[in-house]
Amino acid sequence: MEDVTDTVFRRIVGLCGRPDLFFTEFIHTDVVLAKRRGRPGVTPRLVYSPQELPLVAQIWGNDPSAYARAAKRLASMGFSGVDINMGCPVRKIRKKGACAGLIRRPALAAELIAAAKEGGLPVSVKTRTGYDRHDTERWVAHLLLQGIDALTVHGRYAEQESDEPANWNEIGRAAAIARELGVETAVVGNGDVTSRAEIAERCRAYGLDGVMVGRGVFVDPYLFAAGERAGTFPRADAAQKLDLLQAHLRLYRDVWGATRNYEILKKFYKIYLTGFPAAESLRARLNATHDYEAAEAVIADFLRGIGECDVAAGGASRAETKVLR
């Protein structure tokens, strides 16, 4: 997801409770390909670290050859996998004929399959069940047909954006047709997810092999996690969820520093700032600041509060309980 899922935040969802699979956000095959003082560079979003692999690098853009070349180094990168983008419906990147675009150039997505597989990583696609209409018939054989590894199959088509619930019954028709055409590939189902037990339950009602999870994180961090651990972000207390977030905002410093803008930060706080007393505003608070520091302070003057208030009702401070063991 767009300056979402860089290599801190996969970290974090790692320590609550860890997928299978990782993936990074979506990457131009020409920022794969850039090149900083004649030699190749490294995008922010390629950079990652060994405790998140296996790890699959998701690209997109619409030229066969660049797709050849970046999969190659993709390969010698280190990366698990490439995942080719088709299914974004941000209006002017499809108009373009990029990612959902493709769902109307079935040739050319053929030929970008057919070159990613060149870098010589498993190589899957994730898109949505059409452009204007569900086309899940069509577009989705024409895929399963390219010998790909893995097909995740977002059930909303192109034009629908985000603005309709995900339809269901479209995913699993595309893994009935993974059957009936005999191939071997992995049928992944993505949208509106937000819990555990969703995956296994959507996994048995459609016959899917997985379900790949975006934005359910942010309602869950531990979305992932088993045990007693699983379900149990969205009730805890403000100390516990300030204790990741403190957690996140150290990790996201000592990563990027000044290399990264602090701003983007403020794309995670309305994860951790929601179902506790005061968590509005709190939240605008730190909307207010604009460094590392600044958050800190802010921080810890909320938790001394609550821990005061704690202190004189008798108990024992809440700010002493840490999510992150």
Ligand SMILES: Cc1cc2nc3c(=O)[nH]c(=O)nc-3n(C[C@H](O)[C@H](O)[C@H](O)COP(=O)(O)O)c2cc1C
The other form holds:
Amino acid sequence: MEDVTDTVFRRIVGLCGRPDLFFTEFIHTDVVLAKRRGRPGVTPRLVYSPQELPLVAQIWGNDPSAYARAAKRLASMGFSGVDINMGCPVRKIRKKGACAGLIRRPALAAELIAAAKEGGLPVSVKTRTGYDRHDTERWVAHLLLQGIDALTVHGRYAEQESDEPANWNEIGRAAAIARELGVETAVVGNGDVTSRAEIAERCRAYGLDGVMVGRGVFVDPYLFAAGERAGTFPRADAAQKLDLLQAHLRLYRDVWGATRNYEILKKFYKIYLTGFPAAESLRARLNATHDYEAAEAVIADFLRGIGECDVAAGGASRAETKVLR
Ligand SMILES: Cc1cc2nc3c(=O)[nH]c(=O)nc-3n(C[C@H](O)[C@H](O)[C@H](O)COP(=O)(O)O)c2cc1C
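The form predicted together with this ligand, contrasted with the form predicted alone above:
Entire complex below, previous chain first.
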């Protein structure tokens, strides 16, 4: 997810409970290929650490020759696969015939896939069920006939953007088409899934090979965790949530330092600062900070307050509440 699933957030989610596969934010092929001082540069969106592997880089754009070169570069950088964004519904982008706009340009879509394969990595596509209506039969069959390794189908058509609930019957239809065509492509569903149990249930009910989860991790970063931790985060106490926030804040500072504005980090605060007494006032205090040190001081002050309450209440053990260190 753009401006969300950078290397830092992927690592935080990975620490909580790994998904089988991570994806990068979408990256234009020109950005993948951009040079700095005459040498290949690495855009922040392509920064990753080994613990995020397997990691698929998602690209977009409309130039087949750029796809071939970008895919080769991604292979040389150690990515596990290349995913082509044919689903982003942003009007400005799709009107130019890119991303979801490719649903109306099937011949170009096929060329882009063929070009991406020149990198030698597995190639997947993420798309929607159609442009101005569910058009799954035509569009999904066309993509499946291009010999891709995986296809992720988001259960809305492009003009629906994010308005209606995702249509899982259409996603199930995509899986059925793959079976009818006898292709090897893994079919993955996407849209509105918020728990690990739901992932398994959707795979069973709709005959899918997997489920891609986006916003679910905003509610529960432990969404992919197996066993007793799964689904517990929304009910976790303040100390647990702040432990994870501190881990995120410190990793963000260590990885990005002064190269990225501290203010961007604030958008993550609501993941952690919800569902416990005083969460809202703590969020307001943190939103008023302008650097890491001030944020750390506010959190430490809040935790001291909890500690004092524990002592007053007879000493509940903080050690039991640790999530991550
Ligand atoms: C903030 C944000 C950024 C997103 N960026 C991307 C992106 O870069 N590439 C992509 O394929 N989808 C992107 N999406 C769409 C999600 O991958 C996903 O298809 C959508 O949110 C529906 O799935 P969900 O209900 O599991 O979130 C983004 C969604 C959000 C909310």
